[in-house]
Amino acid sequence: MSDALLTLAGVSTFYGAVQALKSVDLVVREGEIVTLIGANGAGKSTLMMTICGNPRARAGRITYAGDDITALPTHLIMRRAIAHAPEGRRIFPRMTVRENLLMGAQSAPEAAGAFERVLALFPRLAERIGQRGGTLSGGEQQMLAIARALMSRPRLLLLDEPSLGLAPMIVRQIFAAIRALNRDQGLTVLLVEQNAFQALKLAHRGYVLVNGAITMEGSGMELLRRPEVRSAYLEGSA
């Protein structure tokens, strides 16, 4: 896992005259879970649109897979085996199942395979393949958003807020997914997460971001020992 596959050398990204990100370093390695924490507001999604070129980085660089993206279009970036699950899951609410996964598929070839793999992964899915996105549970509209991104087969899978507003019993089924698609497929992935006790036990590292600068890295044990994690953003978690 010594190889970067995604790199942030002093990103800072504008929203008109608010700076939201201030120069951020990050790491992604080939085979990792990486995971950034953070408050409401401290610019964790801004972080992930940037990578996905919208809004564009105003000073800095992005390497992906040894290509500097900062100033691809956003089409162009999403063609390199990176998705992006965003947050508020945004399928189609009116769309079946399968059609759902079928826009996240770039070929019909491709659509074939990635079918079978990611309703193995979620089962509830293959329950629901002809009902529409819309009448789904929270929960099995996160499923679909995750499955629908997997259906290109990427290298890089960006993951945003994935447990926002899910049950327990839920989010502990999310999370076992993607720790499977890492452990089984090799699948690297960037999560963005307020839930930092299930993404700091999941990660192989993390990034803390406060008001848009990253202020510790370390491993995800490690960061769960830190003090100043714990008070923060650990307190009452379980």
Second form
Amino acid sequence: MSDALLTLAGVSTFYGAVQALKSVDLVVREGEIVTLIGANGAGKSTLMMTICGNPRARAGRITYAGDDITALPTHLIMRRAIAHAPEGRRIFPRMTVRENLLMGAQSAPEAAGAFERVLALFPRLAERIGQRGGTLSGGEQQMLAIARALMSRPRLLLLDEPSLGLAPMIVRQIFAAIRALNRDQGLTVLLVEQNAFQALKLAHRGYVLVNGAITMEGSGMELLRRPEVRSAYLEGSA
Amino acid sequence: MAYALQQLINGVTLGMIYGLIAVGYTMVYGIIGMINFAHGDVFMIGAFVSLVSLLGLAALGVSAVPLALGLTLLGAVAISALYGWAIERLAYRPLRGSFRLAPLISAIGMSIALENYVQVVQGARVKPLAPVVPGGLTLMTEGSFAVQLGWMQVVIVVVTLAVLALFTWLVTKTPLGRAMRACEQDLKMAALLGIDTDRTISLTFVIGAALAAVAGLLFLLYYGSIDFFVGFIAGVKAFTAAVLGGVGSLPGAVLGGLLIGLIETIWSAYFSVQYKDVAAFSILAVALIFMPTGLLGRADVEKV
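Can I have the other form now, the form predicted in complex with its partner chain, not the form predicted alone?
All chains and molecules follow, beginning with the one already shown.
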């Protein structure tokens, strides 16, 4: 497919002798929101980190914008307009909000105006601009992690569980922001979510990961209607 | 009173030198979580390069002291920085990701290698240097005791403060400093933001080595004699200073250096010179029992 931005073909990842990803095939097309759902420990975060080259895929190929990035070091992958807001937020706790955001733009050549843009998206961060990251609330830290990822004006945004531990109102805000970025700026998003219902509603397409292997794929609405998806991931969460 | 003031002046001067070395220990610890045991030897290399450079410039007929000192400073910083870079490349980088003790052992090996290299190349005897910046001020006299503030002591304090100010600006205000702090707080995340973490770690060693070189030059000028073993003793003292101040904390390293310098000087003046190291290390031990993270170290609790 010519408009594929990111392609994983037969990607396997190991932690020592334990196989975390089993020959994963996945495609993200330019301008799409693709979600990856699965139980805890299914390998969702591993898949995201494998795209970033840490851990490195032991087998298979990862292609981004036509280039093979499988063997590139992490920092060179991330300089190709890929941004990752990883699991656990990982903001820099002893840096101010401003410095955290500047770190997001540190290695990006065209970051002009990024500051104003992300602060307009998350006005709450503008109020906290001089505060140390570690003193923010969980929701604010999550906003900061996403804002930091957006500072580099990415083409592809990897988002790992942005709703984890957050109040429903903040989750709605964050999901609305993702939708707006995708619609207005054509940002391509690969989203990992444990909140499968919201994620599948938001996404164009989705994949289901079970024990490190893709078991299902389809449009968001299609997956929402599948009984096995409903029973495994949606019971009680809607 | 006059005697105490004199000891204070001497202690602060010595403490400044320890502080400069301690910053290098604490920086490297902050970023890779390991003590660079070869750091004291970089300080020694800095002192030797300074000695060779000062004697060489004198032989070439450079008689203007500020010019000679300036050139020596640049040369010592450049060459020691190269050593710092090489130590990271040879003793640390190949072992990254291996078990934690491995780089520690390779750094100790590096330290022994550097000491023996200088011993072979420069000889084992103590190398003297005539005073380069003689003279000073007599601040006050009390009976037959005169409080002296040597010009050399002024130079040490001024140079140290200037270097630390430059260094603080680098760490807090520049993109490189920000990248260094990011690597210190979360190495994996820094790489996810496109930071070349290997390069940042290299630069941390280089900057630490440059500071140690400045300390080496000042030490040489202050004491007027060095040998291949000065790096071990000064290194252990500066390491103690870094731990006392709270390892990982930059202001803590300077504070710890000042305290160790003062303790050592005051103990020598009032009790006995022979036991000055015992005093310094005893106070370290007691301080760590009551403040395990050091004076300015932070307990590792972060809001998550």
